[in-house]
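Take a look at this one chain, the form predicted on its own, written out in structure tokens.
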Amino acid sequence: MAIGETRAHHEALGLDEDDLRRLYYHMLVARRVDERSWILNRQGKAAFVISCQGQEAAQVGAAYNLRPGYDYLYPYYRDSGMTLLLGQTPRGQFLSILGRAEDPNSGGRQMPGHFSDRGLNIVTTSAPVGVQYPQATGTALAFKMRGEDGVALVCGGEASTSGGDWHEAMNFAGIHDLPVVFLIENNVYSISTPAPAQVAGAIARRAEGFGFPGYEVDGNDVLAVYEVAREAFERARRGEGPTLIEAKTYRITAHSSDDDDRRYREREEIEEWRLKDPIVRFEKYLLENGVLDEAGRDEIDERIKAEVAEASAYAEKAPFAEPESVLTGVYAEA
């Protein structure tokens, strides 16, 4: 695509240079937080890490359409790019990963990746895969019954579409024309199972059977994801019902810090996908279109690295919850 076409594309989407810088910032901060989390894990300080690396464009591009505190987000465990965009902080991420008392998600009582914030309408997922889908349709039904223009964005990996929860939620949303956007981040592997061995056919085409549109999009192109998600959100707000988006992307890291991905994929495959890294790709786009120069790019990266370093240092020194609080939130209080 020529430079002129690219510029016309983002201008046609109504995005200005400040929007582009914000998209880039949130993609990069998600990557730097993730990278630091792996270091904490390898140092024996963080027990568990589940990564967003490689999926930042799909996450930030879609979530950029959300109105924080009004629309609802039902993320899955990799969606830190989304929660950081909506208002969660690197400090909060590290407090959660290290299980500290100030963890904004659960006070150190939940495993990493279970994001939660009442004020931002981020609803925590549960450990079983796919349970967020029917929950999100319930929120969408409430919006419709109240005559409000809110939208629920619910996310998952391709493996979650094999479960009954996803199909039931898709069916319910289609029957009732609910304002919900289903985002499937197809990252090629369901833990160690390649997508073709997990999912039959194209995920996006399944939407037709439930009576609403489905789109396949390049999940490593943040503007392409933003564009298709914007149309989905607009459809939902017009009362035209749900949309399914399949963002084709790739998980650069192992499934989690407990996974040895050398057992099921070749290093050459990962390196091929690194050439399509969504952050490098968008950075090139910004440089070519004069939105950033190399000095500006380096300034943003250094600022993010300093923010991440401060957040990590704070969380490492923060106290754990008091033992006496162990039952807080377990039982209803009289």
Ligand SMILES: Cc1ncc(C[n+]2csc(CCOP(=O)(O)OP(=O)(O)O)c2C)c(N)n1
The other form holds:
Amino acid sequence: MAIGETRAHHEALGLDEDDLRRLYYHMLVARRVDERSWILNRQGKAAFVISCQGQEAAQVGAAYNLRPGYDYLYPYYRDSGMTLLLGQTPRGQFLSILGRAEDPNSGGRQMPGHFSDRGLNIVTTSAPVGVQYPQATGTALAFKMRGEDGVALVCGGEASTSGGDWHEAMNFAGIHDLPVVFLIENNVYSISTPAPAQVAGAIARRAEGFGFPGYEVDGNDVLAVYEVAREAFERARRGEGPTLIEAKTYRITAHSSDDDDRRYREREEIEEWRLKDPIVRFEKYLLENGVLDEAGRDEIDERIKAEVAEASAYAEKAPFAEPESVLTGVYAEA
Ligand SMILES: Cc1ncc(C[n+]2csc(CCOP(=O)(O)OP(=O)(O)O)c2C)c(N)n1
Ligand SMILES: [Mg+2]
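Requested next: the structure of the form predicted in complex with this ligand (the form predicted on its own having been shown above).
What follows is the entire complex, opening with the chain shown before.
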């Protein structure tokens, strides 16, 4: 995929300046919510944090193709950039991270990162890595059987492609030409295991073995991801079947708030990737192409900071679930 650093790239994609500002805003809001979550963790308020940092372009670029509430999203635990773009809020994120009753995903019952929203067709993942793939494929089959043009977008890390569920879902989707887009966010690590010790060969090329196309894309270039994902969504809507996208990116933080990444990777490696930070890079594109000036950029940043501060303060004050409600949502109620 060519990397578009010229104005021609978004114009060729038919994106206007409002689209670009929306993409930028959602990448930045995801980053700022994430940063604030680590502070809450270090303050002893949030038990566990799992980050999207570094993967915002892959997430927002791909999810920009979804029609909220019509298409389905099967995200994985890092995909807050996607869920915020679809309409979840920073407030909801903090309510979830702090385990409050008002958490929109599960009322404070699930681990953070288990995004779920009926109205937005966001289906929660389960904790075992990779189980979302056959589920998304089933949704794609339902769309096809009903004659609807919906698409299921399903996401995971590179290590999830080592599991049987991924291969079975890919095979089934290929056989039945299902409208599903598989997005692999290859962030180089699976907790402490580097990608070469996890994956042999190129993930994108595996699609060929299942009878449909696979593309590798620079996952830190939001427009490049949007472009390749758009082709995949259009193909799915035309009834031509699935597509696999491998977005090459990098996990900037440790795996989660519970591991010390100094034990398995060099600081220099992180610094090298920070130079390719997807948000800095897109900001440069917007400034160079006159979509934003520095005042406009600062205005967005200030707005987000205020929104994040308000959302986090709100969640800190919000009540926990009543103990009596512990079984709510666990068993079907007559
Ligand atoms: C079946 C299964 N095995 C192991 C784990 C523990 N685990 C949780 S996340 C993770 C790493 C997954 O790496 P990757 O798919 O590359 O996603 P990333 O966290 O890098 O975004 C592992 C091994 C699990 N949850 N489920
Ligand atoms: Mg990974």
